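Listed next as structure tokens is one chain, alone, in the form predicted on its own.
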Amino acid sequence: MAETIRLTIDGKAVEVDKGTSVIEAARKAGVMPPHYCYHPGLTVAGNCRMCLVEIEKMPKLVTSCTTQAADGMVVLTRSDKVKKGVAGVEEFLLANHPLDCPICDQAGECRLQEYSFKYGNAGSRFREHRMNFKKDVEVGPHVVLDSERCIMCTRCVRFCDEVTRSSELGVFQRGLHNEIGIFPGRPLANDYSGNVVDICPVGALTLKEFRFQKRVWFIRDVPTVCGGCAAGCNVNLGTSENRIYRLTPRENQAVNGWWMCDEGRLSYKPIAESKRLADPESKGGAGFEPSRLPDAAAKIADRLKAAGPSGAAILASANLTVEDLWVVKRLAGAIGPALRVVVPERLRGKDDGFLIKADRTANRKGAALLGFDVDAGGGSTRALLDDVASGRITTLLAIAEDPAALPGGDRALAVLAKGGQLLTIDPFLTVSAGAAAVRVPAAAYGEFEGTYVNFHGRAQRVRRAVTPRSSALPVWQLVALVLQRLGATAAYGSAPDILREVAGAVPAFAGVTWTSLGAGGRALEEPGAGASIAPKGIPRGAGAARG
């Protein structure tokens, strides 16, 4: 056990490990000094001079982030003489600093603009003409430097260095001539380039994708968790007028910890502008016509039923939640324990050590603790779509899921498009569901809430940000009335009610509640599950990580 050691932080005694920093001490002690170059991830710079705390004893102030804490120390965060010391600093970091907060994308989350207000003096004694630097440069494909507005905090160049180990960004030239930059012909171009963005605590960094969309000040950050691998990764989605404009990364030190990577980060875009399915329709004689959605799920349910359990089978995504497939694996089992479901596996690249999994799915994990064939390999999909193409599968129902995408996919939907019965439940206008007999819209990322499972076994709250469009309903909603149609009880109100019911007929879920999984999730009982600790970056000796 770590010796500990006791200190007075404005007067509130704290307690921390042996070794632990003063800015760490007075973050526990709830009074976190202001600071720009200090983050936790990150090793310590102590060049921004902004953290200046007064100890007793001590003839001058000094950096809390660079100091240790010592037992009996007695810390002063507030005082004159360290009031006076943070304005000077302040001072000096906006001699340089060009005053154009009105048009700067960072306004609204700027810590030099947060802290003007806070610490700084409110005029400038600086006379003289301000430095130029070169402004709106795309060092990388997602990220824009205006070297006017960096503070040289260097938290950019230490994340590539430590976090990334691809060191791209670099401080060049001497002095006030200081500027960050890129190596030549070495843009950013790392899978986890957006994170400098995030950690640049002024607007010299900002995202391409995001930049000059929205002021910050607009935007309703939802906690979520990213849908885009296994790993989970904690998100915020930021919303405002029924549109996702961003994703940002959420601390959660047993998951991703202060990071994401970049194909995370936009993973709402393919969905903002992927074709989406408006309204239930069900094919006709002069092409597709619109179904009221009882109707359409009764059609589903029926030819299902047609079909019996040795003539029908069910793809359901991986990215569907715990609470959707509870609901379609009592869906299965209402056709008839023989009834074949595959959650098809879909896999890409291979995990980096890191955040990015290989698994390109949110929850087979979760499909797998539901007893669900997640398909190993890719075996059970390929046997299923091959008894599709033979015709002995006649009737297939597609949840989340293009057959037309999967390997085999194309003979099976030949077969299906010319006799046989193709049913779809999807969010998008997918190749399949152009073929499809009937066609249900459902909720896509975003729009749904629920529960995840990650690749380590630890379930998490899943959010709706935005309200779906037209009549697309959440894939848990649309099952049920599928379900409701064959004779079942299905009278589930929300998706915690069916939480609730997979905590009590399923072990790995016993005693989970929406309520425990609260804003970091919970790990399953179950073994090697719950030890998770995030890695702190790409192993070493792994390479640069390239997007």
Contents of the next structure:
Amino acid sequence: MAETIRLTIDGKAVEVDKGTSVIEAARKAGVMPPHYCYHPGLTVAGNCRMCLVEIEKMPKLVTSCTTQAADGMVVLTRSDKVKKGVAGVEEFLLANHPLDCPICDQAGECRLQEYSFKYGNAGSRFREHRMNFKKDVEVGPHVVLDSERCIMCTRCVRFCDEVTRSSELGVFQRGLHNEIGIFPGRPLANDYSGNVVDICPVGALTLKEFRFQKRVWFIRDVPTVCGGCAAGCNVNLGTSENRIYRLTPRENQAVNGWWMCDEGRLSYKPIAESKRLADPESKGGAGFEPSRLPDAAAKIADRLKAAGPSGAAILASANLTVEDLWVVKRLAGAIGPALRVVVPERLRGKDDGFLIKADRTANRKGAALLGFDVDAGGGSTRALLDDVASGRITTLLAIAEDPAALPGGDRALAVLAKGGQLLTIDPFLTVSAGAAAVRVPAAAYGEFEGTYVNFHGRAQRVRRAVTPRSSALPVWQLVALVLQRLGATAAYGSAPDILREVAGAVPAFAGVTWTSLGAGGRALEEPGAGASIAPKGIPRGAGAARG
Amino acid sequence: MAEKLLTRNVGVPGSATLEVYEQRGGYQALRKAITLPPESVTDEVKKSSLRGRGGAGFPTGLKWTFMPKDSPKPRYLIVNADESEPGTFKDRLLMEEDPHLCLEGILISAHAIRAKTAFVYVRGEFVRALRTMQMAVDDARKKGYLGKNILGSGADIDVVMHRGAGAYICGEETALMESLEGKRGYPRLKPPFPAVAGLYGCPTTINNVETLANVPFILERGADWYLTIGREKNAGPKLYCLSGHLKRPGVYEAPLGTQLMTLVNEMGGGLWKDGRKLKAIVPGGASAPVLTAAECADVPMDFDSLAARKSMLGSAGVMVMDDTVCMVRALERILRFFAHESCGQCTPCRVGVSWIHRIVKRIEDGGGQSGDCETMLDVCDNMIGKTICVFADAAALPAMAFVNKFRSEFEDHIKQGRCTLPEA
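Just the form predicted on its own so far, so send over the form predicted in complex with the partner chain.
Below, the chain from earlier opens the complete complex, with every other chain and molecule after it.
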């Protein structure tokens, strides 16, 4: 138990643990000083000098990030002396700044702008020539550097040194000529490079995929969870005019700290770029014909029923939400207890010991908690597809899962095309959807809401940020229609309704409600001793191989 | 004329060789000190009131006592030989002319703080000093003055010479440590101070070359004798670097507290050309605020007297300017140095120093505008005391002194758009 100390900041009494910095104590007191270089996830550099405060009995102003809070300390963050010092630092930072806000992507979320407005002077006394640096330099596949806008806070350098431990970035030259840069032949190409853009307090580092796409003040951030892998990093989905423009990490100390990987960050792009199915369709004599949704649902129900529990099977994606999977589970039960339902694995790469999990599905743990066969080792999927290929299973419902992309899927698909029934509910026009007898468009990531359970059992809310342009609906809603055709009551109004039912039926979810998950989610089980939570970075020694 | 100590071997043929140094009584202090317990060596130095000659004048013995008593880590002595302050060239003389005196001081001091390794960080441009020192280290090792089991005492001390790569900031003690560790020469945040976590995170003491050259005399003749030289709290001999408009510029040894004008007129031989008048003197290297001729009348050259006159003894680089010197131009030259040497780690220094340089440059070039002096003084105020190390202060304080003390010259420059002094 850490020792508690008491201090006063701007007249407010605040209690913090011994060892806390003055800036963190000030945050607690609600008077966080302005700062550029300080970031709670990185070591303290103390180089921007913006967080100056006055401390009683200290002759000079001190930086609050480098000073430890002490018992009885009296701190002033807005005394006249501090105001002048801070305005002076802001003036220094703007002296050589190009002031190209109208064409700068950071405008609107720029610390220089914010602090200039809040703490700066109205004009500049700087009458000299401004420094010129290289602009528009691609330092890596995703990151572009504009050195003229850089304020040398070195957050990006420290991120690459301390979090990814790959040290691609460094400071070059000296004094006013100081410049951030990479070493020859070693681009900023680690798996987390996009984070340097997030932590860059100014417009010096921008993301290639986002720059010049949208002014940030048009962007609406929807707090949600990344669906790229089992880590469940908390993110904001930045949308405008019903389009996703970017994913940025959202702080959650129990999951991802402040960071996310590049793969997750760009995971919205395939969704926007993949071909979508516009309306439900079924195969007739002359190819696919449009079908009314109730009719398509009825066909799916009828064909599953006709094949029966021994002749039908379901392949459901582990990217479905808990709510989706719960309704799928009910559907399986309505056909017959013997019906096989498999949630296939999607392994790719290796766990990097930090955020990226080998399992690239978002909700395998949730599926397991609901009692699904989550196919550990990949045997169940293979066996199921082999049974399809051998004709034992004649009707296969694939939900957001493309059998063609699974091992053994080709043969299974060929057999189904000849005499069986392939039914698909999927956001995308997959290869399998091309061979389906009935295909129904589902909502894609960003278009539905529900619950994901990450790899160490934390239930978190996935939220809807955009509405699908086609008639696609969330999977739970589509499956509920199929269920109703089979005579079951499935009158769900929303995902939270389903979650309530899950909480009542599945012990692991006992007491879980949509609201209780909050912004940061809730651990369904005590994390095991070995479970890593908010790791500080890629483990030492496991960093990117040096070229 | 007081007895010469620090420079007693300077000018003696072969002064840099071990033979001559030994003939002239060298290494006797080491023989005595190496058998004493480290604490008594420290106590003697503490008693002598020796103050650091690098510029800050911090009591050396007291600094040594900051080394933790019971740290399991190795302990280091760093010798700051990165002498780069404009107007300063005393450590260079010591290393080139009397390397064994430096080395003897280093060995005794390392023994006092129980350091087994001493690193000498030599300014990169001092090639000759580095070679002479290296030769001295090699010779001393052969004779058993350093290395394992020094003079049979059981003490092991090694001395490692390191050549800097040419950056003024690496004379700042923590930037020096970073540089020595192979990193970019950026000053560190303090605390922790070097005695707690210095080189490689280990307890470290860092002293100037001249400081350590005093130590053998203190050990040989005792602190009481040492205290008779100089003034109260400012004891001992000092090397003064006289430069500028003097008949005989050079390094001179005189007790601390010697009158500035005594140095200028008696040692330096007075102003270099007849008919010239004294205009100003920078008493302690480029970062010491300038004194006008009127202020120079009664200035005992020691740490406290200069601090009382809002300047500093610094490295005792006395730069004398006669009445042909344009103060705008002089300040421009000084600030050009500081703008070039700012490491750029923290904002006020990185931007501020080059900003004030560019203002003065513009005034000097005839582009001065009304309000420039006020802006410059306020920019200086925004720099002072707001940075990681004292570099910004070292540039801003002399700049303020120049502008404040020679304000009319700056204003004339701005109004006329040119220098108003007659061509020299």
